[in-house]
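In the form predicted on its own, a lone chain appears below as C-alpha cells.
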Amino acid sequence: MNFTNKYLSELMERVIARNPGEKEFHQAVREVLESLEPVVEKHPEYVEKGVLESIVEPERIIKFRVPWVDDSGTVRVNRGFRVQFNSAIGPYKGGLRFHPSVYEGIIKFLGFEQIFKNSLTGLPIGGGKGGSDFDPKGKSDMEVMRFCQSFMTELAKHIGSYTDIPAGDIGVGGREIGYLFGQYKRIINKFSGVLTGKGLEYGGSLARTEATGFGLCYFTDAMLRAHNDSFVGKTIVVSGSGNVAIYATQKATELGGKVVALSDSNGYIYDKNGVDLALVKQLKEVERKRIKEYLNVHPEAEYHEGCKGIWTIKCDIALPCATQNEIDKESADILVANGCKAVAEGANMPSTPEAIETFLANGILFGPAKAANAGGVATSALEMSQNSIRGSWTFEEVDARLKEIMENIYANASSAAEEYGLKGNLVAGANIAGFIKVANAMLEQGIV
C-alpha cells in the first residue's frame, strides 16, 4: 500500500531519514501510519497539535554496556537498552528481550507496537521494551546471574512501580526476572512490583505464564465465532516452541483443534496424530533441550531441519509465535493455496507487509500481533494491580479477566475497521483504536 494523504507520506520518509538502517521499525511506523489515513482525514487536530510527529518518536532511549564475568573468569560486555516510548495513558510498560539479534531498531520496534498494544488492552499502561544482545542458551545459570545484575545495576536507574515497569520477553523467564527482581530490590532496598513475570512466592500472577499464549486463543476464537466458526475439528500449525507457543497449543486443544506442528529455531516437527504437549513442556521448560528431541519418543512424527518449512502443512488456522516476519509472501501463498482460513500472530510482528496483503486480499481472517498476542502484557498490568492492593487473584479469575479483555480487543478494533470504512480489516482496526486513545490523551496534556 501507498500513501494517497502526503503528510504521512512525508512524515514517513523523515522517520526513516531519522532511523537510518532499522527496518524493523521503519515496517512497524509504516503499519500505523498507512492505517491512519483515514483517520487525519477526519480528525486533522492529531496533524495540527503534532500529535503523530510525537508518537513516532520514542520519549526517552536508554543505551548502556553490560559487562560481566563468565564462568572462564572472562569478562564479557553486551550492549543493554530500556526504549520509554511513549507515556500519555499510563507508565512505561513492555518485556526486555535477551536474543543476539536485539539491537536499538529491534527494541523500537517492539516499543513502539507496545504503545498500541497497550493502549488497547484498554488499562492505563504506556509503551515501552528493552533489552541486551546477550544470548541465554548455553549459559550456566551462574552467567546469566552474573549478566543480569550488570544489566539491572544499571537499568534500575531508570525504572519504578509508577515510572516503568520491565517484564519478560524472548530469553527472559522466570529464572531471568527473578535474578533481575533480587538485584533490584537490592539497590533500591524496597519491595515493590517494578517488574512482572515475577515467581508466585514473590509476588506474581496465576496465569501469567499462560497468558500470551491462552490470549492469542482467546482473540482468534473470538474472530472465528463473529464468522460463525470455531476452534472444533480444526488442525493447527503453531510456530515456536517457547512459553507463547505452548500455551496456545495448550488452549486451542482444549478449545477444540488439533495441532500438528511446533517448531524452534534450528527447525520443526510434524506429528499428525497431534502434538504430545506434556513431553514439548518437558522437553522445553524442564529439560531446555532442541525440539527434534521429540522424535526419541515419538518416533512416528516428522523432524525437518530449518523453519520456514513449517507454513508448508495444511492446516485450517495458522498461530506464528516465533519472531519478526517469520511468514513471507511465499509462505502467505502457500497458506492460503492450502486452504487455511484464519492466521493471529502470537509473535511480535511476525507477518511481513506483503504476506499480510496476501491474506486480507484472500479473505483469511487476520489477527494482527497488536491486537492478537495482548494477553500478556494484560496480564502482567493484572499482576502490578495485584501487587498494588497487596492481594492475590485465583487462575479462574484471572483468567475470566484476561478472557474478557482479549474479547473486548476484537470487538474494539473490529467496530473501529467498520466506523473508517475497512470492515474486517483487524490490521486498520487495532491499529486505529489503540491510536485514537492515546492521540486524544496527549492532546488533552497539551506538547508531550
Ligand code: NDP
Given for the second form:
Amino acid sequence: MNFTNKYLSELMERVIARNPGEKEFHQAVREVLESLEPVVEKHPEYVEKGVLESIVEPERIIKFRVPWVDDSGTVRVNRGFRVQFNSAIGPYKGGLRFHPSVYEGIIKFLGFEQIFKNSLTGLPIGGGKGGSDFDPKGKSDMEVMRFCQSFMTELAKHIGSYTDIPAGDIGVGGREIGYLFGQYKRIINKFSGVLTGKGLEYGGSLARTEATGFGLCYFTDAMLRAHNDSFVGKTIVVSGSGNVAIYATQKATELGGKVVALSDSNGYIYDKNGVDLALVKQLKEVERKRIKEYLNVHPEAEYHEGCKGIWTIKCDIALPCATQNEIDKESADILVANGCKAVAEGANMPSTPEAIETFLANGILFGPAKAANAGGVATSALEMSQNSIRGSWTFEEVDARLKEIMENIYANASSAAEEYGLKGNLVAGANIAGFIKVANAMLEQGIV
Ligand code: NDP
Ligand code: 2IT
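Show the form predicted together with the ligand, please, the one above being the form predicted on its own.
Okay, now the whole complex, with that chain kicking things off.
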C-alpha cells in the first residue's frame, strides 16, 4: 500500500528500519497509519506535536530469562517479554501469550493493537502485552506451575494493580493465571488485583471467562442488526477451540445460529448438525485433548488435517478465533464465493491485509479485531473495578455491561468511519476512534 501522506509514509519506513524483521508489528502499525490519513489531514497537531512518532514506540520493553526445571530434572530456559506500550489513558493492560512462536515482534504487534482496543472500550486502560516462547502443550501441571513461578519472579518487579495488569491470551488460561497470581502475592506480600481472569474464589469476575466470545457475538449482532439482519438461522464457522472460540460458539448458538466447524492447530472438525459444545468443553477445557477426538463421540462428523481448509466450508458468518493471519486472500476469496455475509475477528489480526481488502471490496460486513474482540479486556477492566471496590457483581450485571460496551464500540467505530468519509469501513472507524482518545490524552499530558 502506498500512503498519500508523506509524513505517514516516512514514519512507516522508520518503523520498519527500527524494528527489523518484526513483520507482524509492521503489519499492525501499517494498518493503523493507513487509517489515520484523513485524521492527520484534519488534525496536523498530531504530527506537529510528535504524537504519531511516540505512539509507535513502546514506553518500555522488558525482556528476561525464564529458567525452570522439567519433570525429568532437566533445566529449561525460555524467554519472557512484557511490552508496556502506552499508558496515556490508564495503566498498561493486556494479556500474556505462551506459545512457541512468541518473539518480540508478536508481543509488540499485540501490545500496539491493545492501545486502540482498550481505548475503544471506553474504560481507563492503557496498552500492553507480554508472554513467552514457552509451550504449555504436553507439559504437566507441575511443569506449568514451575514455569509460571519463574516467569512471575521477574515480571513481579515491573507490574502492579496501578502500573500494569496482565491477563490471559493464547496458552494462558485460568490455571496459569492462578500460578502467576500465587507467586506475585508471595513475592510482593500484597493481595491485589494485579492480574485479571483470576479464579472466582480469589477476586475473579463472573463472566470474564465467557467475555471475549460473548462480546464478539454481541458486536456481530449489533453489526448485523444495523443491516436488518441477525444470527437467527445462520450457518457459522468458528476457527480455534480455545477460550474465545468456545464462548463465541455458545453465544452464537444462543442467538439462533448454528456453528458447524471448529479447529485447533492440527486440523478442523465439520459437524453439519451443529457442534456438540458440551463435548468440546470437556475435551478442551478439562482433558486438554485434540479436536479430532470429537469424532470418537460423533463419528458422523468429519475431521480434516490442516487449519486452512476450515474456510472452504460454506457459511453465512465466519468468526476467526485462533491466531494471527489465519485467513489469507485465497481463503477470503472462497468465503466470498460461498456467500459469506459477515466476518468478525475474535482472534487478534486473524485476517491478512489482502483478506481484509477482499472483504471490504465485496461488501462483507467486517468487524475488525480491535473492536470485535474488545469484550475480554473490557471485562478485565470490570474485574479491576470490582477488585478496587472489594466487591463483586452478578453474572447478569457484568454480562449486561459487556453487551452495552460492545454495542457502544460498534456505534463509535461506525460513526468515526462515517465522520471521516469512510462509511461502513469499521477497520478505519475502529482505528480512528481508538486513536483519537489516546492521542488527545497524550497531547494534554505533554511530551513525556
Ligand atoms: P487459547 O489458547 O484458549 O486457544 C487458542 C486456539 O487457537 C486453540 O484452539 C489453538 O490450537 C489455536 N491456535 C493457536 N495458535 C495457532 C496457530 N499458530 N495455528 C493454528 N491454530 C492456532 O487462546 P484464546 O482463545 O484465548 O485466544 C485465541 C485468539 O483470541 C488469539 O488471537 C488471542 O490473541 C485472541 N484474544 C483472546 C482474548 C482472551 O480474552 N483470551 C481476548 C481478545 C483476543 P492448539 O490448541 O492446537 O494450539
Ligand atoms: O487480546 C486481548 O485483548 C486479551 N488477550 C485480553 C487482555 C486482558 O487484559 O484481558
